[in-house]
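Let's start with one chain on its own, the form predicted on its own, as structure tokens.
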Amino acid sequence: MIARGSFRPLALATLLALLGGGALGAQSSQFGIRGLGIPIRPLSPRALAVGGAFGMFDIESSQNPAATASTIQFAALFTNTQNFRRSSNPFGSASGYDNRFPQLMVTGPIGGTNLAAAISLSGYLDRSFSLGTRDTIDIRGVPVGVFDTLSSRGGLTDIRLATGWQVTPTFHLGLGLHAITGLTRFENRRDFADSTFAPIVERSEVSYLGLGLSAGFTLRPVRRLTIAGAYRNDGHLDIDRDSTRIAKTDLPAGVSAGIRWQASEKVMWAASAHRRSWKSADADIRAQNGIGAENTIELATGLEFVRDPKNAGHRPWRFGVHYATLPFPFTSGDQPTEFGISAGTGIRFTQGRGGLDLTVQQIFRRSNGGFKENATVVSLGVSIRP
């Protein structure tokens, strides 16, 4: 749910539309609904895939500040990414249809030093959904038909400001600060069946104001193998309605971790494994009416295969699989999950300076209390490298 004090109209907007009183439609994720949204994974299209797990060692990706170390050139990535999703749950199904910009990035090397820079806007939670519910009332003891909506669209953004340092050739640290903004827009609307009762609407503005830190290192200790490891703390989010402060809520801390064996000159395979401690925001977002939240793990495994290991970006095949659990729950005790697999490819022109990249997803989300959602997700990431 949204902050606390947030009007009642909205909540029990919310609460009809997810347990009753006829037929219920969703645009965008209905697994957005709850909490603060459903997490947005701070990946390239490289790295997506191969499910994710290649993340960690992504100059392209905000996943492990270190990474920036290895950048040699300036670059600059921008992500667009289509979303076609089905979803169903006890009270009806609907499909939706979105379009994302998710990871926007900039880095290079610092001259005349061991250090790379990089600045990044990555989707941390999207919150866009709308719910629609058909009831009738009695109004002066007549009974009228009405349809109620509840919008919402915005999220969450993480800005990333990263510093990686080549200690050696072979060791690598870095150090991310993270502004994590935002704003939400909701609308409660009620139409009647009667033409001549005038429509009513409500409407909100929920902005967020966070700051985080992120720290990592990658190390190859042998010539074919690099491990990779990272600690981000998110600290709290402000938060805002119509610029009244309302409420905080406290974010996760993570641990994560990578492993890239590269088995020969064309065939690489990673792994990875992140957990979130979304636990700690569980009693601030039961105060705020919420249902509350749980700590995450997020697992993803890959394989590229390369065409010509002198321009290794250029005509590849990836692949790769990600198992994942949703912080926030339709129900208490009733933890979503998510299950992903997913390939791409690349090509590279004008020497190598300019890039495509192109990554499919089919992901399946499923709840217990019957809340399933089948996407299909295409992400087209261009790169340039002048």
Second form
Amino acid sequence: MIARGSFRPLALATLLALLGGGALGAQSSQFGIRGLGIPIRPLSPRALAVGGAFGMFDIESSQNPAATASTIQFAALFTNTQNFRRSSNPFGSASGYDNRFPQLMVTGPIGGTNLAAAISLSGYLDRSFSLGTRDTIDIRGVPVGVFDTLSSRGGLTDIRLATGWQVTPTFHLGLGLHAITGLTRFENRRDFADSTFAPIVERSEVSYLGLGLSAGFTLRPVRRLTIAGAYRNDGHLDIDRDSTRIAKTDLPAGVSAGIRWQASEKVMWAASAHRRSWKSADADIRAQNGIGAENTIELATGLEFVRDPKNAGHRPWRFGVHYATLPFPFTSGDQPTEFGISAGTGIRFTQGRGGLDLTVQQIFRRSNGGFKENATVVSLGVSIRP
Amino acid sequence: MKRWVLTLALLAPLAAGCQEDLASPGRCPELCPGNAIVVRDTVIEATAGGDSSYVGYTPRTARRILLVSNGLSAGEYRSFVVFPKNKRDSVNVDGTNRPFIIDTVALSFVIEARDTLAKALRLDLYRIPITTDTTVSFVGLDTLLNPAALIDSIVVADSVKSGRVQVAITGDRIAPFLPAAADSGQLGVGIAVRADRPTGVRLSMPPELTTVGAAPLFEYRGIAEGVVDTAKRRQRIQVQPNRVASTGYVTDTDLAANRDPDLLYVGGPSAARSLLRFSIPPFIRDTAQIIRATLTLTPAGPLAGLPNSRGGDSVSAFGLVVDLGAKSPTTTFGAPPQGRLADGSADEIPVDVFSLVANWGTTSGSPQAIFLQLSTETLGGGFMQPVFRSTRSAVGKPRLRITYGIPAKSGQP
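Output the structure of the form predicted in complex with its partner chain; the preceding block shows the form predicted on its own.
Okay, now the whole complex, with that chain kicking things off.
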């Protein structure tokens, strides 16, 4: 039996050290060009491996604050994601890759109580992309070739402070406070085929700030079955360009539900469903000359096969699928969709104090009008339980 | 061992690095959020009454060239050189002074530019008083260049575009070349030119008078007596001008000397410069990004210079550090923008001044002014003395054509 731990300065130091490793966010995508970006699922590699279905119960994910209550020892999680994608649309095809750190978390019980707390930094929306286009325009009465590049780096991050309460061993409640913040650096560049014209370079920084609340529960009505539910409301987002307020956009409210069935000592199945009211941002985004926003759903299911029930995190096999609609269309009324299959495993070492979880996802995104994207996403999670 | 495993586990993701390629296919404006960059073009005339010409930027003693011409529409030019005393009775070989028997006398000059289509080019060399200096007038020098004073000529092959040319005298013809006893071993030489057509030549006259380089040379060549080593028996003694006041050129044409206040002058013996001032609209300075700026100058008449010469003539545009009128210090970053000046042409002269105008973009930037000077002003001038129309002219006022981009305010959803 591992002794219960609690929050320590080392935990925060570890978190800060991990933060220094790179940008927070998830994979970039052509489906992040419009609106505020492409939504990021705040999930650990373990949860991703089962399609996201474990997210409502997973202490290393940020979907349900009630899951925090299950924490019995201090733990820190750091996730690295490599994203390889092939995008195509009516204007051409391109391949790309990027590296992100989409999920950081420190969690631990609060000593002497039935409470546990967690601080997490998760990707919320990613708006990293680079678009290049050629054209010819008339300048001084002469046709001049131009090459335009519009690039954006950054997105929104969800900083969550969550508290979970073990009301009873089978019923947990949780509350989360979310700070949604971030920065997107835009560079709009026009180069001319005629070198007597200097390039036009426009740079701007768009920063975001919003506050949200979430609440959830987990309930184990019978020994092998656990259900979960959560509600989240993210209020609105203040948007500044170069320190000047340019817009205020409503963010969605969302409801989530999950079910987990322990089929046997070695097999666990879960499913989850989420609905988010992104339509609430539609009017604000249109007012900013955007296309608009649509409500989204996400469905996920997956299985975990454990080799050793006494060390469940060591060398299990995980499989899952998920389907989701994306909130920001390229053209009005054509809502993009995402379908993904995933698999993963993990190891535990040093008596369970350290862990590595590896997940590979194959994601297919589609939208009417010929927009397609196939992405292979490799996620590596490092967890420490000192 | 366990600590190593833990450390490696922590570092593994970091080692993966942060390289990224975010490229997506696309075409604006169909796919790009926000507006497209707009490119506009506008013409701004120089500030009315804000343009002037000034003279006297290069003293005659600072000239680094010799100009000679004959019948050139740009004007008549003559040059002079006074060589200092040249020892000719002995030569030092391996630390020992040996008697020196002269058998050849040579004069040589370096051609920097010539009309490459002119044939049978000759530089006529005249003996002139050694007292000749930069106070001499064109008429005064030209009078000295009479047939009686002619020493010899340097025949320049038609194939020679530039480089050192010489005349070497041997035998009995040496005598006219030797300095007169009364001249204390010094030799004054006046230079004129002729060819099968009106022409001119620019000769090098470097200011570093202590180095041979491209300077005019006066040489004695001969035999050092008593030297056994045959490779060292043949010797030469050479001398070059060593006083800046005793070299130079004169001309009968100085357009800026009696200038029309309604025109703008550049170059010439007076080393004229012209100052233009502009006022870029705040909208362009504050909001837009200038991507090209072209200054257009209109000659007051056909330009006259040395035709068909290597490099040609050009006018340079300088920015100002601060606008102090005639004494404004000019910026010195990089090579100044230049506009080509074609002999015989009255066409407008475009000068790409983006590098200057780009610094006008902020309120703390350089003054919105351009100083024009002949590109060869630092050499001491040139044949061409361009005259341009000013803001007081009815037509052809100096003007800037500015092309600029208006930001798209990217970042829209």
